[in-house]
Every structure is written in structure tokens, then in C-alpha cells.
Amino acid sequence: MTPTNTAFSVNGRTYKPAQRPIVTICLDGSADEYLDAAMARGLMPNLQRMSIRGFRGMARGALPSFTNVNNASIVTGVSPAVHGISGNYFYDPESGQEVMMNSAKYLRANTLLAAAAQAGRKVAVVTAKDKLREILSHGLTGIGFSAEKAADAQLATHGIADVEKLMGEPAPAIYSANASLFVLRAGVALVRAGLADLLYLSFTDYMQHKYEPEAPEVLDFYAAIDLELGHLLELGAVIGATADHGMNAKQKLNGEPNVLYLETMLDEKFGGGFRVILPITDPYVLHHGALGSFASVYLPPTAKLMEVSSWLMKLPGVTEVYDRETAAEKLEIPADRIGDLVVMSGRDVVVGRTTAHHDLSALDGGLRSHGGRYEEMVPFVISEPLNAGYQAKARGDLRNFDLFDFTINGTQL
């Protein structure tokens, strides 16, 4: 059955999809260096063809450069200031609790996936990590499941059952390359079976946390991605791919994690009562040990904001410090879901709370992480030629959350 081309509007944008399968992909953690390394070795011929025939450039992601923030931006088409997701983890002043930000109750904008389904498209969301499924599937009448818990998918709750039977393989281990490859293979299977014609496929960044761009293991991983891209192209899909964030080594020359334990440092300098929130925090501790390059700082009543801000800005490794209002405006994040101060660190530096708060023994290999300005720029690839209007847009301030707009509207000649 030919997909509908009924237009739909959400969050100030109108989308008119082609009557072809549309597949958008979040290549979690894929700094451009990963694609370059694989393509230079001839391991991604399909991506190479997409880049030549269509478009390949760089886009600016949302800050903080974390998974939940950017996935929410991509599926809503707007910044965190609008959709409200400020991290994987935040301090909820209403409850006085530090909580995971995995629930759709924190989302303040509708998703274009739900809108597309209401317009008659067969929509599917497949994510590697189950933590994202509720946010991405918010309001969706369609298919939504994770690779992590594919075996648990039920028709009533996920829009599909017997995923492992459809795939011909069991659900993968979350700490594996296969966690992402399963997502992509699921996308191929859903399109091939006629179960979906507008898809969002979101990977996990385990491989990028573990390996540098030229490691043999990660080169094999990107070659496997390219094979599935080829299958999607054979099925006639229009493909758009970007990333939620990049990835950098955050280590000293001796290989130890390069950490500023901000809560300890602030308490020692100004007295107790500081609360440092690390929005990278999530259940997947082998990825990053809850250490990233972005922190939110809540001050005790006795602390002087300007004094603390000035002191933080002088710390070696700290690159940006903003008060709440400035951070909300400059970084496009919701003011009510960040601290009194926002702190970002350098390319090779992460911020933590206290040494006791982080179990670095859980890290699988050296520390590679993200969250700050140095992981903000990400690849942006469209498989089809862009029309004149979108060629002009691509020369401006291209954002990763323009992905659906470019994939759907930008390829209509």
C-alpha cells in the first residue's frame, strides 16, 4: 500500500511527506570523525553515495549534548527551551528529588511522530535504550519498542508483538554493537513487512564511549551500519541521519579520567550546602560513569552567585559558566529545570560531584564522554538531493533537530 502524503503540522512546522518510506536515524555518539574514518577505508559505500547524491554537512545539536535532550529535540523539531527536556537527569524542585527524566510527563511539546500517525502514516519508533521509549512514543498510535527489551513488546502497549520472531534473532545485550545494529535491522524488517512507512531509529553510543574512531571494532560497526543503509535504499526509503552528540576522550596523559569534582571543590572553598546535578546521569554506568562536560549547580542561601561564578570560571578546564537566566537564553534550555549556575568544561575534561559519588571501576575501558560545547557539532546526512530552498537553509545555522524537516520537506523537488 502506498504511504499517504497527507500533510501534518506540529510545533510551528508543516510536513508533507513523499509517498515513499521515510527513515530518520539518530547515530548516537557519532562524531563526524567516526564516519570519516570508516569512509576513508571504503567501509561505507552506501553512505558515500548518499553524501554525493544527497547532502552531507554538519549540524549544531542541542545543549547539553546528551541523549534525552537531543532525541527529544529531533522528534519535536524544537529546542529544549520549548520541549522541556533538560537532561537525562535533573533536580525537581517541586518534589525536592533528583530524578531520571525518562517520563513523557516532562515533555512540553508534541512529537511529529504522533502527528504523522494521526495524518495516516504507519509510524514506528525503535530505540536501543528502553529509557527513551516513553518520551519518543508519547501520544503515538503506532509501533514503539526498544532493542533492549524487544522480547517484552506487546501489541497493546508497543503496537507490535513477537519482535524477535520478525527479526529472526533475540534481543541484544545493551552493552554491545548489536544493540544499535538491531535497531537498524528492525527498521529494515518493518519497512520490508509493510508495517511502517515513517520511522525514527535511535542508537546507543556504547561503541563510541568505548572506542576511538579508528579502532578496528568501531570500523566493523560502521561497516555493518552501512550494509543496513543499503537495504533501506533498496526498499526505496528516503533516509535522513544525524547524531545527538559527538564524543571525546576525557583523560589525562596517564590515561586517568580528567575530572573536576565540583561539589567537593565548592564545599571546600565556600562551605557546605552546594548541590551539583549531572544531567548525563542514567542507568548505563559502563558508558560514562555519570561523568560528562555539563553540570548544573544549586547554591546554598549563604553563597554569593557572582563570587561563585567568577571562581568557577577561573578553574583550569572550565570553559563556560552562566547564571540561570543567561543559560536559558544562550543555550536554549528551560530555566526552571536548571540550577543557579550552569558549568561546561573543555574538550578533554569532565565534571563530577564527589569521588564517592562516582564508581569509576564500572567504566568499560578509558573515559570517553560528552555533554558540553565540544560535542555539540554532529554529522547531518540526507540521501536525496535538496531542493533550492533547503540548499540555502543548509548554509545557515543547521540544527540536528531540523532532520525531519530536511528529510521530508527538503527533498521535495
Contents of the next structure:
There are 2 protein chains.
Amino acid sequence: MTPTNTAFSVNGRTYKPAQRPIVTICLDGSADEYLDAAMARGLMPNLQRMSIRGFRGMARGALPSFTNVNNASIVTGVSPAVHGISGNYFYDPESGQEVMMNSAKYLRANTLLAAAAQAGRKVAVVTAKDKLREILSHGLTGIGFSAEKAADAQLATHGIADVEKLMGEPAPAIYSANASLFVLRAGVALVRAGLADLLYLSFTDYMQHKYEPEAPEVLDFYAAIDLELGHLLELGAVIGATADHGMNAKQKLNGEPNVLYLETMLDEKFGGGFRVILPITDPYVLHHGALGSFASVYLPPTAKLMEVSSWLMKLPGVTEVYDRETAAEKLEIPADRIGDLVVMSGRDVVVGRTTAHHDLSALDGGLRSHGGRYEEMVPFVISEPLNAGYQAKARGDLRNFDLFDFTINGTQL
Amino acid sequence: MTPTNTAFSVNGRTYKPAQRPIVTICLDGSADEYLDAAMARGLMPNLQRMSIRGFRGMARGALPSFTNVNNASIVTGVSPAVHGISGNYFYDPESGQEVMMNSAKYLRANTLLAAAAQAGRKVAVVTAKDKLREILSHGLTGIGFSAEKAADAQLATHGIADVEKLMGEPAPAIYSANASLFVLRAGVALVRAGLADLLYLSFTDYMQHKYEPEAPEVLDFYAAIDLELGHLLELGAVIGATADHGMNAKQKLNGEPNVLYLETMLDEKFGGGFRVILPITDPYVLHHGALGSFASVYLPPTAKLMEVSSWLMKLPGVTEVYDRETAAEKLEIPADRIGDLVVMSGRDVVVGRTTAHHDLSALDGGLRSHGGRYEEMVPFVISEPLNAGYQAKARGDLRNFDLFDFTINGTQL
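Having seen the form predicted alone, could you now give me the structure of the form predicted together with a further copy of the same chain?
Complete assembly follows, chain above in first position.
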């Protein structure tokens, strides 16, 4: 059945989908170097063709450069200041609790996936990590499941059952290349079976946290991704792909993680009572040990904001420090969900809380991570030629959360 | 004659050159997207082979992301805080004059080119723009000339005469692809003739200011670069290439330059007497009309630093504002050669002085420029495999001014 081309509007934008399968992909943690390394070796002929026939450029992601933040931005088409998701983890001032930010109750904008479904598209969301499913499927009448818990998907709750049967393979381990490849193969299977015609496929960055771009394991991974891109192209899909954030090594020359334990340092310097929130924190500790390049700092009543701010900015490895208001304005983060100060660290530096908060032995190899300014820029690829209006738009400050806009509106003549 | 492998030390580093021609290249304005676009189309087979056999990654340039600053960093191996070159143009507090920063009298560090020559290497510097020649050839016993004024080179002053005869072609127009290609072909000719065995070849970014990465003109340009890389590889050279800065479109959707006229705005808001220095300013106005993403602001005595700083930071399009001390520390700029405040602007925004200071009609097409944080990251390619120590170093916060270190020391087993 031909997909509907009924337009839908959400968060101030109107989308006019083509009557073809539309597949958007969030290549979690895919710094551009990963594509470069695989493409130079001829391992991504389909992505190569897409980038010549269509568009390949760099897009600016949302800050902090974390997974939940950017996934929420991509499916809503707006910045975190609007959609409200400020991290994987935050301090909820209402409850006084530090909590995971996986619940859709924290989402302040509707998703364009829900709107597309309402307009009659067969929408499917497949995510590697189950933690993202609730936010991405919020309000969605359609299919939504994770690779991690594919076996648990039920028609009533996930819009689909028997996923493993459809796929002809069991759900993958979450700490594997397969966790992402399963997502992409699920997308192919759903399009092929006519079960979905507007898809959002969101990977996990386990491989990028673990391997640098030239590692054979990660080259194999990108080659396997390319194979599935080929299948999607054969099925007539328009494909748009970007990443939620980049990835950099965050270690010293001797291989040790390069960490500033901010809460310890602040407590020692200014006499206790500081709360440092690391919004990278999530249940998947093997990836990064909750160490990233962004922190939110809550000050005790006794501390002087300017004094603490200046002191933080003088720390080697710290690159930017902003008060709440400036961070909200310049970094587009919801002011009520960050601390009194936010701190970003350098390309090879992460911020931690106290040594007790981080189990470095859980780190699977060296530390590669993200969260700051140096993981803000991500690749952005569209399989079809852009029309004139979107060619001009692409030359500006292209954002990764314009992915649906470009994939849907940018490819229509 | 086999090149000498005598070690030399400069600015705290020791270099132990291989007994092969060593050719380093500054691909002026080569944002990584230019390499991506050309490589995806199969136009750079030699660079592709280099990146597989050797190393390709991203390096962090020096700020402000301008030509003189980064060329000085590359040939000294240190940051602007050490070598003293803070822009193409600055306000000299000693003379009270605004002047071009092309003179070697502003250089506070010796170049490794001069040191290599002293150790017995046959050194040659070839630059597209003559403005760079003096700084790059400072203290050098060897060859140093520009494509722009190749016809003027004399043995006594440039270490070589009859350049056009050696090359078999006339000096190119400065506003051309040939201005850079001539530099590279000169490098090939010098190595082939046995006149040089350690070279620094520095391009001009005219093409990147003028064309976006997918433009046929710029694709042809990179294909022509690759051809010469092939010749250098055939001559047995070890090649290291990086860029001084990236390049982004700085215009509105309607094609107009996206400019904040800071001096006008500050004078209007705070009552006059502000001096805004744009360190991108140079004699080559067709490139960018002196519009970049970095400004240095000198305050009148009446102005309050914190107040002006906060106001600037609130301006849409401004991304970072630092006082002199913080800029010196965090951006590694010489404190005595910047203003009371420095300002950086967004990926698609430039800062200007007053409308009278900028002849927009001189802009050759749209405005593409650089100078800020979003042009800080640049490609970095070494033709030979890195040894274990430099593989680890490459995984850290790799800098573009480590180019000689990697090309010379990183490729020795």
C-alpha cells in the first residue's frame, strides 16, 4: 500500500512526507571519523553513493552532547530548551531526587512521530537501548520496541509482537555491535513486511565507546551498517542519518581516564555541600563509567556563584563554565533542569563526581566518551538530492534535529 | 645526496628526521568536509592510501582560527601564547597603531625550520601568500619564497632565483586555485631537483572561502592536490598535512552576510570609545571582507568590563566572551596582544567593526569564513604508519601544530 502524503504539523513545523518509505537513523556516537575510516577503506559503498547523490555535511547537535537529549531533539525537531530533556539523568528539584530522565513525563513537546502516525503514516520506532523507548514512543500509535527487550514486545504495549520471529533472529546482547545492527535489520524487516513506512531507528554507542575509528571491529560494524542501508535503498526508502553526539578518547598517555572529580574538588575548596550532577549517567556503565565532558553543579547556600565560577574556569581541563541563565540561553538547555552552574571539559578530559561514584574497573578498555563542545558536531547524510531551499539551509548552521525536516521536506521538489 | 638525520631541538622538543624527504603541508582553510567530498568521489586516491596506510584524524588548531596564528604555531610547534602571533592584524599597544602581523619582529619563538637548516637539512618554505613569508622564513638559512611573488625571488634574499624557470610555469594569480597548486608543484620540483629535503608548503584558502565542498571547482582543486601528493610519494617523501583552520558559511538564508557590527553596537550601547580589532584583517579582501568569527575588544576607560562582557554574551550569535586573562589562559593567546575582551561568534555568524570598515561588495560570491570555535578542528594526515608512542598521542588532544612532531618523530620506529 502506498504511504499517505498527508501533511502534519508539530512544534511549529509542517512536514509533507513523500509516498515512499522514510527511514531516519541516529547513528549513536558516530563521530565523523568513524565514517571517514570506513569509507576510506571502501567499506561503505552505499553511504558513499548517498553522500554523492544526496548530501553529506556536518550538523551541530544539541548540548549537552548526550543520547537522551539529542534523541529527544531529533524526534521533536526542537532544542532541549523546548522539549525539556536535559540529560540521561538529572536532579529533580520537585522531588529532591536524582533520577534517570527516561520517562516521557519529562518530555515537554510532542514528537513528530506521534503526529505522523495521527496523519496516517505507519510509524515505527526501534531503539537499541530500552531506556529510550518510552520517550521516543510517547503518544505514538504505532510500533515501538527496543533491541534490548525485543522479546518482550507485545501488540498492546509495543504495537508489535513476535519480533524475534519476524526478524528470524534472537534479541541481541546490549553490549554488542548487534544491538545496533538488530535495530537496522528490524527497520529493513518492517519496511519489507509493509508494517511501517516512517521509521526512526536509534542505535547504541557501545562500539564507539569501546573502539577507535580504525579498529577492525568497528570497521566491520560500519560495513554491516552499510549492507542494511543498501537493503533500505533497494526498498525505495528515503534515508536520513545523523548522530546524537561525537566521541573522543578521554585518557592520559598512559591509558588512565583523564578525570576531574569536581564534587570532591569543590567540597575541598569551598567547604562541602556541593552537588555535581553528571547527566551522562545511565544504566549502561560499561560504556563510560558515568564519565562525560559535561556537569551540572548545584551550590550550597553559603557558596558565592561568581567565586566558584571563576575558580572552576581556572581549572586546567575545564573549557567553559556558565551560570544557569547563560547556559539556558546559549546552550539551549531547560533552566529548571540544570544546576546553578554548568561545566564543560576539553576534548580529552571528563568530569567526575567523587572517586566513589565511578567504578573505573567497569570500563571496558580505555575511556572514550562525550558530553561537551568537542562532541557537538556530527555527520548528517541524506540519500536524495536536496531541493534548492534546503541546499541553502544546509549551508547555514545545520542542526542534527533538522533530520526529519531534511529527510521529509528537503528531498521533495 | 641522502638527507642528514642529525637531530635538532627547538621550543622544548627534539626532532630526529628520517633520511628521506620530509614534506609538510598546510592545506589552508581545508575543513574536513572538503576532503570528505573529494574522497567520496574517488578524486583523492593518494590521500586515501595515505590515510589507510598512515593516519587520518582530526586535530585541534590554535585560536583564533586564523592563518598567521596557525602557520606560526605549525612552524614553531607551540601555541600562540608562546610564539606571540595573535592574528593577521592587531593593535600594537607600544606604537598605538593597528598593524598587520606579518613581520617576524612579532615572533617570540624560533622556528623548527631554522633549527632543521642549522642541523644540516636543506629546508624550503613555499607559501602562497607573500604575507606569510617573513614569519615562516625567520632565521632560516635555506629557501623561502611565495607563489604570489615567485618571480621576485633572489638567491641572496630567498635562497633561490629563477623559480619560474625551475617550475616551467609563471607565478600564478593570488586569487586562484593555482596559487596553492603552484606551492605544491614547487615542493615537488624542489625535492626532485635535490634542492630541498625538509619542506613546509603553505596554501591559500581562496578556494574554500569561495566554494562549498561539493562545488566542481573545488573538487577539481583537491584532485589536482592529490596528483601532486602522488608525485611526492613517488619521490619517497614522508608527508604530513593539516590545515590552519576550517571554513563555514556565514550567511543568512537569503545569502546576505550574517554580521554583528560590534564596534557600532558597543558605541551605541555604552557611549563610544570602543576599539574592535578583527584579527582576520589582511590584504586579501576578496576572501572574506575582513569578516571572521573572532574579535578583540578594547574598552574606553569609562566602560565597566563585567557589564560589557555580560551584554556581549547576551547578543544572539555571540557564543563565547572572555576577559583578557581568561582568553590568554584558555585560548592560549598572548595576553598583551589582545583586547580587554575577546568575542567568538557562532558557526554561521561573523563579527564586524562598523559597516564602513567592510566592503561587502568586494566579497566574491557568498561569505564563507572562519576565526572562531567552529573552525578550530582540522584534518590531520600522515603518510606513514605511526609508531606506538605516537598512536597513543594521536588518541589524545592532537594539535595541528604537532604536525612536524608527528611527521618526523611519529613515523620513526
